[in-house]
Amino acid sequence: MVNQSKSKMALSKIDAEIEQVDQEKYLRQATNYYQALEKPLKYGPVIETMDQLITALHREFESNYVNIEMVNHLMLSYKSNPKEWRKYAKFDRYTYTRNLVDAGNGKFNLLILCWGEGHGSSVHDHADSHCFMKMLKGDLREKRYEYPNRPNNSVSRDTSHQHSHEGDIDPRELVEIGETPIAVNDVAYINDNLGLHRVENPSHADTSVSLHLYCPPFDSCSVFQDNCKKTTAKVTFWSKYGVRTKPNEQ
């Protein structure tokens, strides 16, 4: 009885500590070690619809301690069904679009990005957040680069090329570290400790659609030119919940 009482007390203490965790701070710290799952967890729930995915994501973010592996599992488990996401898929003739599906009560953003033929992003970071990207239609190609002057990459360890002021980061070109095709129902994951990336639709005949989860959500990120020049860019929504946004609502 004494041992059981002590065990209950210990578990209660752990539960209390978890409840006191700052969720946003915890998620940002988790980018220091999280690498991504290659396939769904054996013990994880099966997600059959987008509504189930959204409900399950809200459940995971109810606790301050977010199981980021389970979030990854949920994104992997969902299988693309155009009937479920077509209403959010809004294209623009000239650029890829970011369409908000769910704001996650301010704890995450779930978006559908639509890529016209040949459309691509700039090289960018993710403001110390987690980024999961699942293909719903077509194909995308991801190019990754070392994050200039991050403490865990080779560029930053070369002290002869340190930045003199914000904006001028490194006189050399960005260092490409990999290129990966992303096919339907694949999930790519990146955070700033893993590098920067650029995403593009390699097809000049077909469009592509991808589902993105960002946690914590962010309203600006850094974009990089080939000479490592860094600027801050505001991220906006082309539509929200299937409705085209006005400039002051983005």
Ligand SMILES: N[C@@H](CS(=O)O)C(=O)O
Second form
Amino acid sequence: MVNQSKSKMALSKIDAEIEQVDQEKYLRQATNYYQALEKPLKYGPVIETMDQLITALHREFESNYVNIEMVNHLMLSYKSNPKEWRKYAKFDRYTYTRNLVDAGNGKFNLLILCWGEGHGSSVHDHADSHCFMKMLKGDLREKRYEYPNRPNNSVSRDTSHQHSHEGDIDPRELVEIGETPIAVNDVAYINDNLGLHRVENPSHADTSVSLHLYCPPFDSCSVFQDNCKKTTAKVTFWSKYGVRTKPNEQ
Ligand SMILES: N[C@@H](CS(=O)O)C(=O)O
Ligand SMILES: [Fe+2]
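Having seen the form predicted alone, please provide the structure of the form predicted in complex with this ligand.
Next comes the full complex, this chain leading.
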């Protein structure tokens, strides 16, 4: 009896692990074709509160074949209500903060990012994950760049066959492909196939708050300098579930 339930437990753990690997594989492949959805789906569910959003997201991630359009829809459908997210919104004087709202059973991360006046991120990628970014308060400006040295983009085409000579200026520079303001309740979407980005709060008078969903979750990404130099950066949490993290829990 004990043995039987033990082996059942072991099996279901293996099943769960397989399921996660398959979902991860599926999500990574979907970054090749998924673009973005600007308007909510016509017949999609209406999301009234942040709790409803979180419950609906969990449901969406139960199966391996996550409906990414539905994830976009859910993020779009929720209308920002500061009372619901205030407890996660913790600011730092010097940099934007990343505050974990929900770890999505290991399948996605939902975070609230708090941007002080003029705060911005460096140019970065999203570790082969999907990134949905919904504005909750204030303004953010997103600048996009081509992903350097990635097959099928012009940066790698332009430079891969060139030989550099002494005195040459390194031709590799990040190529900007657009700049978009993101308004409250809008959702911006990016993945590494669409490029890199850098996000900034352009206001010197007001703070901004955004809600980010990453799937699969990641704990490091790449950061790029103007000359395309790439380094790995660990991403940390300023708080988890509304509680400030200690340095060893970040
Ligand atoms: N992707 C960044 C925030 S942003 O600039 O899009 C992060 O998770 O820290
Ligand atoms: Fe980002």
